[in-house]
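The chain that follows stands alone, in the form predicted alone, written as C-alpha cells.
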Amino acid sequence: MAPKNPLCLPSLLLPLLTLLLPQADSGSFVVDRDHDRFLLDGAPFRYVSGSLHYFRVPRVLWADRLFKMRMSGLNAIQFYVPWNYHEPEPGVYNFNGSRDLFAFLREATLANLLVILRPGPYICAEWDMGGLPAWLLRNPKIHLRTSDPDFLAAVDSWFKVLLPKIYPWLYHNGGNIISIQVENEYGSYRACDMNYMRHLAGLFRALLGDKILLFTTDGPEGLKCGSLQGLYTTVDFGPADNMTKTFALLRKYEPHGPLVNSEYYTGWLDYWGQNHSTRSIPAVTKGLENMLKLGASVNMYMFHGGTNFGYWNGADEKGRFLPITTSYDYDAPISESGDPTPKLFAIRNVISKFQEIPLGPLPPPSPKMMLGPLTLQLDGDLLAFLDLLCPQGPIRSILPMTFEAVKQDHGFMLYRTYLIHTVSKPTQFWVPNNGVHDRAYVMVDGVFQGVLERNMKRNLFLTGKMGAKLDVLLENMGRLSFGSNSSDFKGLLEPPILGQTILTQWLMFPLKIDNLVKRWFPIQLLKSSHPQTPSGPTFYSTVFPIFGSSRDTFLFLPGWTKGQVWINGFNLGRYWTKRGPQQTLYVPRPLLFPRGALNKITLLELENVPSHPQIQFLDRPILNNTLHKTYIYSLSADVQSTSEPMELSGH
C-alpha cells in the first residue's frame, strides 16, 4: 500500500523543530582508538576530574564544593550513587533533599563540570555495605554481586527506576554525563561471575542505549575478573604505585584508546584505632604530572571527602573488623570542611601546565567558630527510655535474631534475657564463633559490666541472682564495604554463653533512637532514676545559643569514651575519643541556629562518662590523635581481662 502524502506542517512550526532537533543529539563523547584519545564533540579531549560524594555533603554546600573544584582546574567530576541511600525499603524510593542527585547534576552543570557517573549497584566508597541495601540480607541465602536470581531481581528493579531518570542527563541527550561505570572494582571480589557482569552490561545498554560510554575500573590485580568485552577498561592506582608497569598491564586489556586512571589517590581513608592517613604533596603532584604528560585522563579520588554522617560508614576486614571513621576528610585537596589546602594549590599548579585554569582566585577558608566549654546534663540511662525507644514492644525468640531478621538496618538493638539460676562466682560471658557483630555493651540489672567486640579477645565475667535481668546492647558499626563483601549480618549471630549455659528466651528491642532525639525528649522525664555514677549507655544533652551568625565548627569531646551525637536532631555521627584517631566531629554551619536561638546537642555515651561531662566547639579539626592501646573491661579489679592489641598496619 502506497504511503499517504505527508501532512503539511504550519510554517511557524518548522523553525521550532529546527531548534529542537539538535538538542536531541547535542553532543558526543567517544573513544578514538586510532589516536588513543577521547573525542568530545569531535575534538580531542582529556578529562582531569575529581571525586566527591553528594551523600557526604549537605545539599546547601554542594554549589560551594563544586565551584571550588572547577576553580581548581577540573573539567569533570566523578561520583557514586549509593543504592541504599535511595531505596531504604524494597520499592520505596527517596530522591528528596540531600538525596536529590538530579539537583546535584544541575549544580554540576552550573559549575561547568562534566560528570563521570558510578551507579553501582555496588560502589564500595567506604560506605555501609558498599552501597547495597541491608534489606537484601533479609534473605539470608542471597549471594551478593553474582548472578543469583534473587540478587539480580533486586538489581533489575532498582536500575529500572534509576537509569531512566539518568537517561535525559546523558551528554548526547544534552546533559553532562559523559560516561558511566558498570559495577565497581569487580575484580577484587572473589566471585568472578562473568554472567553477572554481562547481565549488568546488557541492562545498562537496554536502559541507556548504545551511545553512552560504559566502562569498568579495577586495581591492577583485578583487571582479569573486572574487565568485560564491550566495556571500556580503566585502572586505578595511587602515587606509590608504578605508573609505567600499571599502564602496561592495562594495555593488555585495552590495547587502543586513551589511558585512564579512574581513582588516583590523593589521600586515604581512616580506621578507628589506626593513624590518620596522609599522602604527601610532592608524591601526589609528581604522579599527576607524569600521567598528564602521557596524555592520560585522570580522576583524583578524593578531591573532597566529606563526612560519614549518621550510621553510613563502611568497614573493612583485614585480619580483624576495621570500621571507618566518621570523618571522610581523606587528606583530600579540599578539606572535610570545604577549605582549599596546600595540596589543592599544588595540584592546580600542575593542571595549569596542561590546560587552562578558570580566572579568579579560589575562595578563602570559611570562618570557623569556637564555643564552650559547655556542661551537659544527664537525661538518664538508655534502659530507662526503652518504652519510648521501642514503642511497639519487643520481639520474642528462643534464640537471638539478627538485625536483618527484625528489619533493623542501622544503629542499635537491645537483647534481653533473665538468669535462670544464681551465678555467685564471676563466670565468663562470651559469644562463640565471633558472634558479636559488632560491639556489645553488657548490663546486669541495669549496671554496666563491660564490652565484647568483634574480632577482639576479651574476657568478661558476670555474677547475678536468679531472675536477674541481663541486657546486651548491640551496636552496628557499619557493614563491610570492600573486597570479600560477604553478607555482613549484624547483632548476636550466636546465642551467648554464661559459663557452660547457653542463654535462651530472648527479648529483642529494635531501637529508634533517631526518632526519639528528633522529638527532643524532655530532660526532666527521669530525674529520680539517675544513677549515682553514670556508666554504660546513657543520654546527655544541653542547649546553647549562638549570639551572632553561626559558623562551621568542630565538636570536641574530651574525656568521653564512645558514642553517637545529634545536633538539633541531626545525626552528626559516631565519636570514639578513647580509640581515635579522630577527636573532633565536623559541624557544618547550616546545622546551627544563629542569633540567640537555642541549639540542642544530645549524646548517647555508650561506656564511660568523664568526671566533668563537658564538650567544646573548636575552630580546627583534630583528626590524628590515636591512643595506641586497647581498653580493658572487667567486672572486678581481681579479674584480669586480656585483649589483642590493635594492629597498626599499612593499607
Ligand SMILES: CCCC/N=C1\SC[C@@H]2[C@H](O)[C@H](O)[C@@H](O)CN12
The other form holds:
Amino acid sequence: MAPKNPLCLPSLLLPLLTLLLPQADSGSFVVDRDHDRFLLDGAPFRYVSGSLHYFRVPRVLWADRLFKMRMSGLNAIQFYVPWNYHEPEPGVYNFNGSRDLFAFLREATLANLLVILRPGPYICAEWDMGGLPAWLLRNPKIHLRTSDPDFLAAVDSWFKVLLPKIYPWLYHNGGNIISIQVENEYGSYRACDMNYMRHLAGLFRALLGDKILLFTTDGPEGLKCGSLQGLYTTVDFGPADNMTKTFALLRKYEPHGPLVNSEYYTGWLDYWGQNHSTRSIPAVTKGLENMLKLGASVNMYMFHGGTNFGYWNGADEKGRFLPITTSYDYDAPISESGDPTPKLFAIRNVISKFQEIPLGPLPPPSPKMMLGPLTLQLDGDLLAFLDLLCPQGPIRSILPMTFEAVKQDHGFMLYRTYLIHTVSKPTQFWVPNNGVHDRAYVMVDGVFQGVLERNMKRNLFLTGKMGAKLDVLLENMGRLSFGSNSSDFKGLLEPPILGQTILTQWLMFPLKIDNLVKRWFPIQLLKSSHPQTPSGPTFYSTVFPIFGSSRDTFLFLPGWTKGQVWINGFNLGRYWTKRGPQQTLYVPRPLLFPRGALNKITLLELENVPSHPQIQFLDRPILNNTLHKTYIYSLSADVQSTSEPMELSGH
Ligand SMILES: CCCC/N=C1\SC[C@@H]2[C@H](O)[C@H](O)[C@@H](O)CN12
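After the form predicted alone, can we look at the form predicted together with the ligand?
The next block holds the full complex; its first chain is the one shown before.
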C-alpha cells in the first residue's frame, strides 16, 4: 500500500502542507485520556505488539517472520531504526536490500500489522554503539546523546533524511505507523540533558507534523529524566518485576491515558562467556495476562530476536566489558531460526482470551539440514595476505592511532612496529590503562605469542631479536550499547610497553577482510608459499555442494577457539567456541546454494585451530554450552539425513 503523497510534493514540505490540506479519509490513532485508552479511527483500541528487528533478519525471510507474528495474535510490531545501519559514512545513505526499511514497512502492511517505530537516534538494542554511527567518534570530544552542537548537527542531518521518508507511512497519512518513540531509555543515561530531549521532540514535530503520537520509554528508575512534557510516557519491565508498583509509578507521569509497557521481556540477551539467558513460560504468560487484564497495551521484547550478523553486536559494561553474542535468539517466542516455540503457543493462548486471533495453524518449524564433518584447508596466516587486506598501505604514526582516527569502524586492524633492541629474556608486554579495546593477537616475526584482552588479560611475555617485526592484530568486539559513561573508542588506546620501553613508530593497517573474502576463488591461490604450521590468526576454507534443496542449519565448530565466519561471502558473525555459551551459528537457508552448486565457507581463526580442522552443520542450535559433551554427528549415507548423535567425551 503506497501511503499518500499524491502530488509527489518535496518531502520536507509535506508536514507543513498537511496543516492546510485536510486529509481525505485519513485514519486516526490517539490517546483517549477520558477513558484511559487508545482510539483507532475513533474506536477503543489496545495493541498487543512484538519486537522484530529487520536488521537482524535477511530480507527474504521478513514476510515469513511477520506472518508468524500475525498468526500469533499480534496486531502490531515494534522495531528500531539503527542510524549506523543506514548512514555508513557522513552523508552516505543506504536503504537497499536488507536495509530497505520501507520494504519492511510494506511487508508489515501485507501482514496486517500496525507499526510502533523507534528511530532513536540512540536505540541500545545490544547493537553496535546502540545504533549511533562510529564515525561520530572521529570527533573525540563529541558528547553523545546531549545537546552538544556537533552531536545535534549530525542528528539533525540524519533525521532530515529519514523522517520525511517516514512521514507518508504515518497512520493518519494512510500508512501503518501509529506511534514513534523519541530516543531510548534516556532516563538511564548519565547526561539527563533536557535541552537534548526538547530538541529531538521539536525536530520530530517539525518533520512529522502534530498528529503522530510521540512517546518515550524508560525503566521505572529512568522515568524522571526520560520523560518530557508533550511526549506520552511509557515504561518497560519484565516478568520478574512488580507490575502494580511500576504502573503506579507510571501514573505519576501519565495520570490518564492507557497504561503501556513498551518492552515486556520474553527472554534476555546473552554475553560471550556468561550463561545462556532464559525466561520461563509461566512467568512470561502470567505477567502478560495480568497486564492485558488491566487493559494495558503491551509490546513483547523480543518476539523474534534474529542474529547479530557481521560485526554488529554491541556490548555492555558490568564491572567489565561484556560483548553480546552473535545469536540474538533472546529465548524469544519465535526462535532465531524462525520456528514457533512452546512459549509462542502459550502467549497466543493468553492473547486469545482478550482479542480475536487469526484462524489457522502456525507454520511448523522449518526443515533443517545436517552436513559434514567437512575438513577445511589452510589458506594461510592473515599476515601473508596483508597487501591484499590493506591495499592502500599502512598509516604511519609515532603513537598508535585508534580505529576511529583511521576511519575503520568495525572488524580488525593490524598494528606493526619493529624491536629496536634484542629481548633475549621473556619480557612483559602490556598496554597501560586497560588500553586494549578489545582483543589483541600478538606475533613476533609472524610467530604467535598470545592474546591480550580488555579487562581480562593485560600482559604477556615475549622475546625477539633487534629489528624483529612486532605485530598486534586488534579486534573490535563491538562497541558499548548500554551503560557507557564514555565513548567506546577501539584499538590500541595507549602505546604498548615492552619491559621498560614505550614502543613508538607504529604502522597501522586497517584490514578490509570482507572485501577479500567476498572474492570467489580460493584466496590461497593469491599467494606463493603455503605455511605448514599455521601460527596465530589464520584463514581456513573449503567448498561444498548441497545435493537437493538447501535448508536452515547450524554451523558447529568443535575444537576451534575464536574467530569470524563467512559463507558465500556473507559475514555470518563471530564464533567463540572456547568461551560459549553459543556453540553454533545460525545459517539461514537463503545463504546456501542448492542442487549441487558449490558453497564456500571461510574461517578466520584468531587463536588455535583443532588438530583436525573440521566443521559440521547440525540440525539444531547449541546456545548453552553448559552441555559438557561434544556431539559429533556421524555422517549417514545420503550425507544430509539425521543420524543418532554419537556422544563423545567432554570438550
Ligand atoms: C536493566 C536494563 C537496562 C538496559 N536496558 C535494556 S537491556 C535489554 C533491552 C534492550 O537493550 C532495549 O533496546 C532497551 O531499550 C532496554 N533493554
